[in-house]
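Listed next as structure tokens is one chain, alone, in the form predicted on its own.
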Amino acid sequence: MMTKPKIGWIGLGHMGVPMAANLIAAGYPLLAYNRTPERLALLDCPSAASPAALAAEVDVVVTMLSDDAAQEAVLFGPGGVAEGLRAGQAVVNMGTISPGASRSTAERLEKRGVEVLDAPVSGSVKPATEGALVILVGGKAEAFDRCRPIFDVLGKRAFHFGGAGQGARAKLAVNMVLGLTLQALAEAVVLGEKSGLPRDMLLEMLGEAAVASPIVKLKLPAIAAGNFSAAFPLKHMAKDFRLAVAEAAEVGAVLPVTATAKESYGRAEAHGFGDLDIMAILQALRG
């Protein structure tokens, strides 16, 4: 990759905008598409009229979409990426979709001579902006090597876990730890509040104790301020727990705590907390 490939970027949500901006800053020619066109104004680059038109003009298509349905529609729906692809291109999905959907995408596109990677990321808006994400990759080693320079711009480390779907499985594993950690943090705060512990002292203690992981320290100021604006929307965590429980059933893994957390985040989403930050699980538990 002596000459930087032209990248087609699809998906300009909380994460997609800073990630695409980092590639532009690194000198990659970039063409963008977003289903809500007003988001395109957040990037200094040209845009395409459709996913198919975008795919026809680029070397690598990167999608940063929220779920299986969005990925399927953008890739294989009318005017989708698949209509504009040609042999020799690469398609990289960096959103969190199911391992099954990742494998299906690879099977369909690799038959056409297109390289496919599932490469979801660990990290929220701040590391996305700083180019410090952790990238979890599934797909052929040759495709991983081809796209590694792109990953080097977007993240501090890229892990190649094996074939198609393995990156998606790794993402479910890391997000389980994230969701369970914040569920535990929220429950600790609720117990402390109900027990009459001074909240400021409780939060300070949680930030100094052995349980003070980086994500706990990151969320404590938001809890103190009552600020639950979304860095990582709770609805995405609820979706990830559903995917994790389904994957556990498929591979025969017993995950009792994860199954309980799935119900907790699902209730929070159903009660209107889905568009707030994942830490709004605290507000849901407060009732």
Ligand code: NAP
The other form holds:
Amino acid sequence: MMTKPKIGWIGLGHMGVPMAANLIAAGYPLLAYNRTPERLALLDCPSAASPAALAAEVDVVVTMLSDDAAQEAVLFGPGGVAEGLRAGQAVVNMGTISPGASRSTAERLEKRGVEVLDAPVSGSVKPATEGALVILVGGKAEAFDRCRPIFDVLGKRAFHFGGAGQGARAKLAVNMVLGLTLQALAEAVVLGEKSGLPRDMLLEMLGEAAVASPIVKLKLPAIAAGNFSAAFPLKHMAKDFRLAVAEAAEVGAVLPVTATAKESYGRAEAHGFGDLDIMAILQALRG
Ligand code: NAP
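The structure above corresponds to the form predicted on its own; please give the structure of the form predicted in complex with the ligand next.
Everything in the complex follows now, all chains and molecules, and the chain you saw is the first one.
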């Protein structure tokens, strides 16, 4: 049996904790780092004092961070991963960051003999916990092959979309469908409520009709219970729509509804709904 590579895991948010826990359960030696050290207690593994110290001790660094700024700080800031890396290691970025930042990370690190993948994920805390994520990968084929056993633990499918940044682009595509679906669901509920439809019956109908996709079915009980505690924080959806609209401008795609949804999620974030679940878009629309 081949020895499992030692993994350095950075980012213990909603997603990072269950994903790293699955690798530990699968027998991977894992060293963790998180900016807020209290969250390290959520994992049963040793931790490093800085991203640089972590990188110096592992074979593969995996990041699960919020956005471009977090990724840049953790990889290239003072005490960052880049300070501890050596040729032959791999860096896998699993957070949703921009295609441009993904390409720039690959360019800077590959020059040093480090393999780099962008590998954002589709699926929230439940599939992360169940090891059933869908993983969208950009980067060189050899790096993808090397990291495939790790993806097999974290997800049910890994798609290799092409070179650096292509995984990040695929992630924007899937999240547009997610964000637009939940915007539509929220608007349907608001219209139903304002028109005097019995709400429970409306929700039950939406769970039975042709529109009852898995994500709609997942969110209906939360709507019924008025429970908007975060699985996928709304602020990340607002960020993803900003990235999608910027990417559309770069590649010349005309996406009118996506542009409107970007404004809608952005307004909800500005009004304080950012740390609640994405489904709190409904609360924002209720006013
Ligand atoms: P989260 O709970 O907000 O966690 C974000 C992580 O990034 C935390 O570990 C946080 O550290 C760290 N971080 C943020 N800014 C930082 C900085 N400047 N320097 C160092 N660390 C920083 O996010 P999440 O829900 O786990 O999502 C992570 C990524 O996956 C996001 O890009 C999101 O869009 C994407 N995603 C999320 C879901 C979901 O359902 N939640 C699903 C698919 C994809 P602290 O603990 O110190 O704040």
